[in-house]
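The chain that follows stands alone, in the form predicted alone, written as structure tokens.
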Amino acid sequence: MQETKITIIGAGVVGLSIAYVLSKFHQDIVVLEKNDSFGQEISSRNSEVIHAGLYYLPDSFKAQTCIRGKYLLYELCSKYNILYKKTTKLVVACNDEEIKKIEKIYYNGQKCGVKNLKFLDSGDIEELEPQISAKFGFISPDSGIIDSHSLMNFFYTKAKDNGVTFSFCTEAAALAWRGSHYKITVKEPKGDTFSFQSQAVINAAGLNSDKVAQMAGIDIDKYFYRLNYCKGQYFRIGNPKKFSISHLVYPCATQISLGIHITPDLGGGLRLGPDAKYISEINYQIDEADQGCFYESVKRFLPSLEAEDLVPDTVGVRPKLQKEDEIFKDFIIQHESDKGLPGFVNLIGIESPGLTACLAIAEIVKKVLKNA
């Protein structure tokens, strides 16, 4: 049986920050990934939007590392021309109901430790998005875009340069601790099994996190692990040079989602969404019917939008704790050694801002295996 000091389960940017971060200071580490190639689930189907920390609650490990991520991850891709750009967001309202929920959202991320965030009256809206209608907003400057592949693998060259192994197409199929460590069984394409030994597992399986736990012997029922799939659709503006828009255009927040936004790519094209719903198993369909939904909700910022200027894009489904009547539930991030297993870290319900915190959380990792 083959052994290996570290592993991690799961190739999203999550589990790609934490290999490279880990490899700068450990040896013997493996990935194992059941795709055939890093970041093809949640982190391949996003907005790409590099967040201020405007939503969360305040000293949650959403807002602290939503906060410490984004200007490491700045910072990493200014060092290492990873292509990005800090498009700045208004966050509009349209109404005076929708004021109040503006107005609220601003002082949450001041209260999260979001600096720079300035009020603007529809005169400045103006000004700033000439197509954009608002009756108020305010602007966030820290907030951008970045290309998420190319900085994904930007991870797995870094963390392979530095003797990382990586197992596309094996899925971990059983995880059990055995006293001195894991005995970790994993699944190859052809059904094929083989087990090897590990000393310390983190678990960065996104949408299959709750499943890593419950292997490992966690009741996640019990310890609120279970996860609910909440499917999120993208429509494209088929013809971008119609708008001028340079910003992060966000309305007001729903209780699941931010609402469908607008978001200038770097490729220079305009992309509407995501929605939000809860499904009961993952699919990447999308539902051409919610065209209307999408063109509704958005002309009422846009107004000059016109139904056909619409196409449908992607789907992305994010990993959410909360079911869908339920408040803000914060990213799980748990070395469980109260739990019986040591040097086990799970890493459950990181969807958004996971993008953004993803260094912030490999820096977490990286401190828990320490004092582990």
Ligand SMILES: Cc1cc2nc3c(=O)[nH]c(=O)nc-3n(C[C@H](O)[C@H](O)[C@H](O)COP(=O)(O)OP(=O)(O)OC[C@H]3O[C@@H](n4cnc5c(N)ncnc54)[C@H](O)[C@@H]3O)c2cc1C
The other form holds:
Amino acid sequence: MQETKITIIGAGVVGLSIAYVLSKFHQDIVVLEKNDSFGQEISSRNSEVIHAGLYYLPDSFKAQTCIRGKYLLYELCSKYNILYKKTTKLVVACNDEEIKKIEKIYYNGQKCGVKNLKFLDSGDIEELEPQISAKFGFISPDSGIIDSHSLMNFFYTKAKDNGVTFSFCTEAAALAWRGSHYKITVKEPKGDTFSFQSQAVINAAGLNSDKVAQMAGIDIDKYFYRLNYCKGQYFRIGNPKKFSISHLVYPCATQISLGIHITPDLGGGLRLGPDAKYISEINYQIDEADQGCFYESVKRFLPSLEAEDLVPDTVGVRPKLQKEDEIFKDFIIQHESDKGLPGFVNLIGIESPGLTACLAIAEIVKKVLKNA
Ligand SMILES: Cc1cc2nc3c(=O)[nH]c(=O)nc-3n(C[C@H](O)[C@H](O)[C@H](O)COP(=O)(O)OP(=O)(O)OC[C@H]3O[C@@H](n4cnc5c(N)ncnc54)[C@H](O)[C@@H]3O)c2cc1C
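Please supply the coordinates for the form predicted together with this ligand, as a counterpart to the form predicted alone shown previously.
Starting with the chain above, the whole complex follows.
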């Protein structure tokens, strides 16, 4: 049976950033990916926003890794010419109730350590974005957008150059601790299986990360690792030249999402979304009947928007630990030695801001493995 030192399950942005960071210090790293290339699931179906870190419980993993991660990401992008833009972001309120809510977001952001936030009145907002109409708001200068595919391609290429082996079309199908190593059994598309040994395993399997934890013998209900799927749909503005919007524009966040926002993308397009709907099975079908709801939500702060401006775009699915009626749940970034699984690191519930946080998550994994 073949042996390796570290196995990473999943080649999304999280698994790739971990492979990139660890490959600078370790030899013998294998990445298993069930699809035929990297980044075909959550990491290619998101808003591509570099978040400032406004929304999360202070001191949570989400807050810490977002704030550290955005700094690392901006540094990496400018050093290696990965496409990004610090667009900055406006969070806007259209009525008194929303003003109270965005004030809370502003002060929460400050508590989390986000710098340079500034309240704006309706005149300030009009000056920055003449087509946006709002009563009140604030600006977040650290927010931006990134070409997530270029980022993933950078991690993949660098990790490969550093000796990481990528095994595509290879699904981790079984996992067992054998006292001194893990026995990992993988399945290929035609159903063939083979096994190898690994000293450490990092579970970065996105929407399947709870199932991979279960495969290792963890009771995912006892430890609250079971994921819920939450669909996020996008509509695109068919003729983006009709509008001249250069900032990210967000309404108030809700309990389960950041609200349907306007994202200017790096290609000059304008996307609206995502919305948030819990689903029992993963599917990427857009419900065109929801177009009216998108239109109504965004028209409140973009009055010149017309229903015909919207065309269906993509869909992403969030891996949420939080059930629909629950409040904030943090990322699980957990070394499982106390469950009898030394060298096994679980990354579960890595929803937004996981793209922003990917390098900070990789730093934590590196530290955990060093201590292990
Ligand atoms: C609608 C939406 C909008 C978002 N917007 C933002 C945003 O603007 N900014 C931000 O910072 N974050 C955002 N996020 C969050 C961000 O996209 C995710 O946190 C991040 O992409 C998660 O990456 P990942 O590598 O964990 O998951 P994935 O990209 O899904 O990668 C996991 C990989 O594991 C593979 N895999 C699964 N099971 C197995 C197995 N058994 N064997 C082998 N391989 C396996 C999968 O095929 C997949 O390629 C958004 C998410 C969604 C859904």
